[in-house]
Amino acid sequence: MTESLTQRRTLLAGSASFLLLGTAGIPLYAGAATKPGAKSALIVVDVQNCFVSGGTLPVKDGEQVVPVINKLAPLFANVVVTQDWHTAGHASFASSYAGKKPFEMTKLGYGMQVLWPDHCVQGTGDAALHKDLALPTAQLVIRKGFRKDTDSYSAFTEADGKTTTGLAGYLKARAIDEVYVCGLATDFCVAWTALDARKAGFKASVIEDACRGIDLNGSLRAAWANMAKAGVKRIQSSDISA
């Protein structure tokens, strides 16, 4: 098992080893005024009906990121959007296992997996992008989690730690070397995306007020600590200028 995959599973389970990072005085990287250039990309993660109020797996106040992201997007020459895009009966759904309930764990071929309520099923309204999300200049939509036996949080790599989405290659082919990540949820898909961006050699920032978290068993604090350790900057939308 690779170190990165071990870290991800630990984060997902809210392990105490990650919580220690949040209490050991590891500094979070402070934001500073920045102007995105031609080599920067905004990655908008999973701002879908599923993850806002009324969805099948709502993140508290998830819809509040929409106006923030809409203001940010015109400041970027490059915009990428992701969508959770599961098959019916997906391996990450609790309903796929007799006697299992949402937020319990099960073991899959790549390790321990949190079981979720059925959500973001391909082609459903639940999987659609939020109706008020305005990203007319987005050039790429990455759909993840469409393999029935593998979950996917990161925009770069699926939960098995080895199956890629092709995003890193796309960005590098366009000479993009810096990403700004926002969306839902901070402690899962946003954090994993930012961490994988760093592993792929990109500079990475997470725009805190353009995200909302789930905070499952301390996962939000753990995610920020782990991102800080990896060199991910924690910034606000006000830190980004035209």
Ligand code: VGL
Second form
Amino acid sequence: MTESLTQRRTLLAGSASFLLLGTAGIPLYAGAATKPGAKSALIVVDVQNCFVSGGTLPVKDGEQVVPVINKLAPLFANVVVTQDWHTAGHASFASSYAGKKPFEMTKLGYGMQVLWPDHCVQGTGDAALHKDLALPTAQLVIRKGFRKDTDSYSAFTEADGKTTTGLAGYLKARAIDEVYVCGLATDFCVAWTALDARKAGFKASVIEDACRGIDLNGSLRAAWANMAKAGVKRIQSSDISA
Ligand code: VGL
Ligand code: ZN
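Okay, that is the form predicted alone; can I get the form predicted in complex with this ligand now?
Next comes the full complex, this chain leading.
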């Protein structure tokens, strides 16, 4: 056997877990199987009408997460659901500012804010959970972004960086130390939730195929990089077993 072939064999053996490739040759599977336990919670982020086709801030293919999440949820003893839940005239809406358009930025008291189309207004059908989302075992619904002057992508901490939603306290009081995050959108509410979970001391994984992203000016790539740096695991729904 030539030396280069030996080296190649060794290399291949060393990367056995990366051999399942997607259509673009991108690894589909790079993690070990994981089994959620009594201390694990699934956090289902913002699977609401506003973020799917026909909604006010549709995420491309957003509705495709629904069957994936419905299949995952029974594998978890603890399930938490979130809803983006804004007031009318919310500070994150472009329509609240003269001369501002959706997807532009503005500076608010707590820092830079992306301005969005009006979306997920409290009590509207647009803010309701997707009708096919089937989470009969979910135990808590966290609503966020309900203060007119403050956005909240994260399910843990509002955009001012200090006001808590109470979620970390709830999970800790229930001895949960690990969260699996899925839903919409990967690069905003899912990523901010996973990053804040790490800050609050939880182990955190994001289930990639149970999420879809908005991808505004490279935000999806940046979100995955930030999450990797913070120790958030990037996994697939097929990595999770009962
Ligand atoms: C979200 C933008 C604005 C999200 C919420 O759920 O990711 N994105 N509000
Ligand atoms: Zn919002």
